[in-house]
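Encoded as structure tokens, the following chain is the form predicted alone, with no partner shown.
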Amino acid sequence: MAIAKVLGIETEYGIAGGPEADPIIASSVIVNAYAQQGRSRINWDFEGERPDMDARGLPDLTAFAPVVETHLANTVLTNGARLYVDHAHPEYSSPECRTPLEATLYDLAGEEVMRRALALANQSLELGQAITLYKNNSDGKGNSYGCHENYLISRALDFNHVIRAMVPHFVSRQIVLGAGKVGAETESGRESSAGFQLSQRAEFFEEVVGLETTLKRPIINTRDEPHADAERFRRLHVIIGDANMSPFATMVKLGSTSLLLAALEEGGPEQFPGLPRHPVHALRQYALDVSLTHVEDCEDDVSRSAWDFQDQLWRVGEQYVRDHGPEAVGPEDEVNVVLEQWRIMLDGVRDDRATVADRVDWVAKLRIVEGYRDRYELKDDDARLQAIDLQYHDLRPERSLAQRVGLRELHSKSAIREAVHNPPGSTRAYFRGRCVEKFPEQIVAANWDSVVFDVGAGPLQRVPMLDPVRGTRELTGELLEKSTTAIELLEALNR
């Protein structure tokens, strides 16, 4: 039976400028500027962080798990999110959300947090040190950074079935969810003489399955760190998505993947199309195919284009909702919107791209690039076209091309501003965020599955939150409202 699809997004932002043009220093300036303005003084709790845990059960001695960088800027926000420096990038990890629409709202809240942090940071810097942030996935010099999705799935689900079912989705979904890219940066990409790719990330992936996230990137990441009751839950850590400027693309990315995971839990992998015989090759070739006509041979002896895969997968999701209802993913009206928009985007990229240029990032970007190229009679490898690509993702509203192309809005600006400060009420993020807001002086640290209090007497007290769908507004709102001190809250929880 499908379990509730708690989900969220971790976005590493591209960064340029700053003191000494050092990205680590610049990223720290961004995070600290936001935290020091009273937004948060709560440290991240690294207790239990195990990025080397592998879903396949055995350690891969050839793999290098992500390093836990405890020395870099790292804080917890009142909306339940995490803001920190990850390697050489500022990262916003959204709070846990219960539906695709809610998770999209908190991804947009992350953009607003980063804009505010950028403004605060640049006020403190000399003019020549100004920082710029980009919501993209590569720096044009061969370095890629991630927009990672997370989905709660049942521990009872065989991980081999996850691989079997989800590889077709992850190699093909770029035709509606790709952010688009001018040129190529990797050796394989340059050999293809790519003028434009559907995805920013596709050319950087080298394996089908694996633990790593920065080298030998896999289509299916095996990191097994549930941040929840490990006997009941697993967190599917998806590293293959692009960072979308289109809110509709973000919603469909989260919604389609949630639907397919629920369908997998409910009905098994047999309902899914066969895997491409060479998934990494398929991923890269689909990214290069703006015509959407390229086909790959599959293990069930069928040749499929990326569009064919997505069409069949949409039908899997639609059939699941018809047979079992939408509750595992979200309310009926919201899931219907996900299915409707997924279908519109899928048909639009094939039949009439102008109809989806307001919600498919790569279509919107390609129109700008082709218009500029044709107007000035430029070659495909002209540096000015790559500059346009980068400017599409600029986080500054006055500079961002994504802000000018008429992308459809999904949430009001007032709702986004509210989400910057307030947590979702549907998951344990509510308890975390409200505690950070109400008792900042008594909280030593927090992480996804616990909050650590220091009430001045006795040992530190850790409040565990091992079930992501508890700690909600409904379950803890009245308790938090009545507790005027952290001691009162802890006493009430103990009772």
Given for the second form:
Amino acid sequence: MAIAKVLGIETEYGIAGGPEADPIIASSVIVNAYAQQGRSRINWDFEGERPDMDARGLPDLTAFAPVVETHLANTVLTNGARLYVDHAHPEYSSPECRTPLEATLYDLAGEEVMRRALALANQSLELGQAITLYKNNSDGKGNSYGCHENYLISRALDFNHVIRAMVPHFVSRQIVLGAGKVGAETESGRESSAGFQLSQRAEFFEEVVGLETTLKRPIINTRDEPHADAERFRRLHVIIGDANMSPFATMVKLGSTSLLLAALEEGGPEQFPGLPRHPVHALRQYALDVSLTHVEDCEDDVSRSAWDFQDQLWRVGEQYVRDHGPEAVGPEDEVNVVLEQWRIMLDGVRDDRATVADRVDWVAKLRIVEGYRDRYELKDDDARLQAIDLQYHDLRPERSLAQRVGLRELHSKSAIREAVHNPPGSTRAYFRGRCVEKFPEQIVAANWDSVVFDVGAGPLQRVPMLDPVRGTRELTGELLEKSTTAIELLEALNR
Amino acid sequence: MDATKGDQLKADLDDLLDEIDEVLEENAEEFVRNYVQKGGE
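Output the structure of the form predicted together with its partner chain; the preceding block shows the form predicted alone.
Then the entire complex follows, led off by the chain already shown.
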């Protein structure tokens, strides 16, 4: 049985400028500017963080395990999200959502949070110190940072089956989801002398499976930190994606991956296309091939282009919905939109790119890069083309190119504004966000699976939330509404 | 693709490129060179 595909997306933003041009200081200025203007001054609670746990069971002692940084700016927002400094970037981790469309809304809310934080921060800085933010994944000089997706999967699922089923999707989905990149920046990428790649991230991946996220990045990341009841759940942490500017691309990214995970839980790995014999090679070569014709040999003795993989995977998703219904992923109308848009994007990139330039990021970017190059007869390595790439992802409204290329909108501006402030009602993020909104003085810390209260008398009280689909509006809305103080709320919960 | 549709696409792109000329950082070389990130994740 497929379980509810609770999901979310976390994005590290590129950052430049700020005091002393130090990215850690600039990131702190961004996070603090936002946290201090609102009511959200709640600290993140690091109890239970185990990013070194490996889904394959035995910890890999040779791996460079991620380190949790506890001293940097870190806060919980009233919409249930986490806003913090991760290494040298400001990061927004969306609240847990129940459907791909909802998770896309909260990703857009994160962009809006960053835009507001940027405006607030720059008001307090001198002109020469102004900060700029970018929703992208590389600096064009060999440094990459991530946009990670998280999906709730069943603990009963054999992790080897996850690898077997999902590697084909993760190497090939870039043909509809890639954010596009001018040039190449790693040793292997530069050998190709590529003028343009489908994906920002592909050339940074070196392994098929592993625990790392910053070195020797793997196609399948094995971090096993469910932030939920570990007996029942895993959280699949997907690190291979590009941050998308197109909301349709974000929705199809989350929707297609959710559908395939549900299909795997329901029907096992045999329905999936055979793995490429050399997945890392396939990932990189597909990225370098804007013609989409490159084929790779697969373990089932078939040669496939990335398009062939996606075509077959779309059929797996479509068949799953026909046989088992859409419920694990979302309501019927939403899941139908995911399948329909995935199909349109897939056929569009092959047959008529002009029809999908309003929803496939790399197509939108390539159109202006080539247009500009041809207009001024520029060489492929002209800095103006790289500036176009960078400004595609620029969050400053007066510089953003993504805002100018005509990307289709998925959610209204008012829905995004609502989501900046209010949590989704469909998961435990509702309880977290509403508590932060209502009882900011009594909450000492919060994290994904608990909220900790200090009501003055007696010890701190931790409210655990080990099931992501409890703590919803339906289950806790009335209780939260009725409780005028944190003490009343805790008493009611303890009854 | 018929000729009218092709002309329309070209005209749309020309307008867009004009707009990009207005908002593109004036010193593209310096702008691109100064954008250096520490890795993350």
